[in-house]
Structures are given as structure tokens and as C-alpha cells.
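Heads up, the chain below is alone and in the form predicted on its own; it's given as C-alpha cells.
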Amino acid sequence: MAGSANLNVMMKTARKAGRGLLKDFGEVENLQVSTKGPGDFVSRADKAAEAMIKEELMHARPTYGFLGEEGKEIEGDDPTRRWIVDPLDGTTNFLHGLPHWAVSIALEHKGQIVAGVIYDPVKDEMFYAEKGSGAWMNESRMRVSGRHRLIESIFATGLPFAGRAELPETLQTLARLLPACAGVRRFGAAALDLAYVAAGRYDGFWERGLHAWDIAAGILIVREAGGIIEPLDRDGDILNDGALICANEPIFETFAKVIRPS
């Protein structure tokens, strides 16, 4: 699919950024077995990879306002556009030497995500989509997968580490779901979980505590997959809450009625 100006630029960008890591993860694999362990050289490569971003980017589009991870937010002299991008997300598989990360791009535009942008550089796979085209995979059309019955679907979560408080009530939420499902898979990426729901790998995906950069790109890949998402509290708000549900049509439903606290 040729896509927009802006969307060939947040490939071009995405793509860019992960010639670096996959250099940066290369030299992970050496830091695993040194004293000193790969955690700052990792974060630096967060970091970098978020500079070099935003300078493309910023370079390309001077007006539009930048979110990140790393740094504070730019406010554009443009207010209605604004770049919202996680550089490296699965920073703990990425530091453990894990091949399951990605870089995800997305534009915002008066509060809603016109583009996104998902790449996944160890697989070259460039997960992407803008309003009403569709999402692609490389130079595939993507769907969400057709299953009607919960017990053949298989879906992703996060699940709380290090003391986070969710922990409770997610364990409530896997022991109504597991039994009723083909499965939950735990991959630690967010960004490729959501990818991988509009590829259809995935029939769904529910996690709370993400951040704005983690999903912004995959909430539109999703929708434009034909997946249904949603807040995961009725009248939340996905991007500011960072809680989100979202399946194939056919199942949404009865997954959510599953995984929604009555």
C-alpha cells in the first residue's frame, strides 16, 4: 500500500531506528555474561534511539508537537498534530537478549490517531495503518482472526511485576479466563501484542497500567484490522487511562463480559 507523506516518513523513521538497536542488541548478548551487567547500555540505547527518532521526525515535520518516553513532552507550534512515540518497547526482553521487541510511531491529530507505525526489526516485520486505508503487515492486508468460541482463542496480557498493585485482581481475571480459553500468552511487549491482534495471532488483549506511547500506534492498527477496542472500564479513556480490551467482533463480547470486573 503507498501510504501518506507523514506515513512514509514514520516508516522510513521506524526502520531507521531499528538498524540502530539491532546493532545495540547484538552487543546485549556480549554484556549478559560482564560484571557490570547490560541495564545502563540498554537504557542508553532507549535513549538514543528516541533522540535519533525525534530528530527525524522534527526534522521532517517542524510544527508537530513529540511525546515519548524518554523525554518531556514538545508542545508544537502546531497544537492539533503531535508524534507519540515509545522507541524501544520491551525493554526487559530486549536487556535480557530476548528477540521480541519493537519501535512504534504514532501521529495524533485533534486527539484522535490518524497513523501508526509498529516495527518489529528482528523479525522485519513493519505493522502499520492509517484512518480508513486498513492495516498492513509489510505488503499484506492484516484482519483480526475470524474464531466465534472463546475455548479455540488464544490472548495476550501484561502481567504486574515488581510489586505493582494490579496483581490481585489480574490473577482473578486469568482464573475466570484461562479455563475458558486456548490459552494466554505473556510476551512483554505491548506495541506487538496489539500488532499482533490485527494480524489475527492473537484473538485479543487486555492490560491496565500502559502508557500513551506504549499503544498509540496499535490502537489504530487494531480498529483498522477490523478489531473491536475499547477502555477496559466502560467510561474510561484508553490513552489517558491506559487500560484497554479488545478482541474480533465475533468474540468481544463474551471475552469482555470474562475479563470486566461486573
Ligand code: IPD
Given for the second form:
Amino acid sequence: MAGSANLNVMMKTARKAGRGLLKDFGEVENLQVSTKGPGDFVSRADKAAEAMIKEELMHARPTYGFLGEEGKEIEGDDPTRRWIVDPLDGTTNFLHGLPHWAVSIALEHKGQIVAGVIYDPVKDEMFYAEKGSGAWMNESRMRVSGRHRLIESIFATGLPFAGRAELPETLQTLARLLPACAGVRRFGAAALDLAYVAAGRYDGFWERGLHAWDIAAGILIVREAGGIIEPLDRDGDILNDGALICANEPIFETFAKVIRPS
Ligand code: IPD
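Got the form predicted on its own; any chance of the form predicted in complex with the ligand too?
Full complex below, order starting with the chain above.
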């Protein structure tokens, strides 16, 4: 797809950040065996990637605001536009040498996501969308899956870790869903979970406790691929609450009934 100038800037920046992170990822494997482990190294790599992305985007569009995972939000001279960036979604995977992580860049205009890019450098998969122009992976148009039976569908989620409050509710939800579907995956990168729903690899995804930068690009990509995405709590706000549910259209209502507490 021939994208807008903004989309081209986003994709170029995501690729550049991806190249740097890929080099660092090679290093992480060596550090696994060191006594200190790769923790500090990864947090430096994450920060360096965000600094690089911020510099590229702010240079290309000096008036836009910037919200990233690693630093304080920057308000732009143009208050209607901001970049929302996760330089490294799937940090825990990266830290453990698991090849499943991504760079996520979204552009918000007047409170709506208008362009989104999720780049997986390990697999060289670029997922992207612009409002009204469909969703794409590399050169191919993406559509959500066409499955309409829960029992044939697989879903992704995030499992609460390190004492997070959502654990009891997640366990109850899993107890309802697991007997009724073909499987649940927890791959550890919410941006890629959303991209995979758009690509029809997963039939749906839900999670609580996320941040705007984890999901901003993915929200648009799922919608542009024909998926339905809603706040997990009906009257909620996806970006602010970080709680969402999405699926292909035929399955959404049935899936949502199982996931949402009555
Ligand atoms: C994390 C991942 C993970 C999700 C966590 C997020 P990060 O993002 O998206 O899948 O379960 O809640 O924090 O920290 O790797 O950018």
C-alpha cells in the first residue's frame, strides 16, 4: 500500500529502531550466562530505542506531541496530534532471549488513532494501517479470521504477573473460556497479539492492565482488518483504561459473553 508521508516516517523509524534492537538482542543471548544477567543492558537498549525513535519523529514532525513508555510526555505545539510509542513491547521476552517482541508506533489526531505500525524485527513482519485504508502486513492486505465457532477458535491474552491485582478475575475468565474454545495463548507482547488478530492468526484477544503505548497502534490495525475492538468494561475507554477485548465479527458477541463478567 502506498501510505501517507506520516506512515512512511513511522515505518522507516520502526525499521531503524528494529535494526538496533536486533543487534542488542544478539548480545542478550551472550549475557544470559553472566552473573549480572542482561537486566541493565536491556533497560538501556529499551531507553536508547525510545530516544532514537523520539528524535526521528520529532525531527520529521516538530509540532507533534510524544508519549512513550520510557520518558515524560511531551506536549507539542500542535495539541491535536501526538505520537504514542512503545520502543520495545515484549520486554520480558527480549530479556529472556525469546524472539517475540516488537516496536509499536501510533499517531493520534484529535483523540483518534489515525495511523499505526507494529514491527517485529526478528520475523521481519511489518503490520500497519491508516484510517480508512485497510490493514497490511508487509505487502499483503490483512483480514481478521472468518471462524465463527468458539470451539474452533484460539485466543490470546496476558496473564497477570508479579502480584498484579487482575489475577483472580483472569483465572475465573480462563475457567469459563478454556473448555469452550480451541486454546488460549500467552506470547507476551500485546502489540503483536493485536497484530495477530488482524492477521487472522488469533480469533480474538483480551487483556487488562495494559498501557496506551502497548495498544494504540494495534487498536487501529485490528479495526482496519475488519475486527471489532471494545473496552473490556462496556463504558470504559480503551486507551485510558488499558483493558480491551477484540475478535472477528462473527465470534465477537459469543466471545465477549464468556469474557465479560456478567
Ligand atoms: C507488556 C506486554 C505483555 C503484557 C504486559 C505489558 P512491555 O508490555 O505487552 O504482553 O501482558 O502487560 O506490560 O512492558 O513489554 O512493553
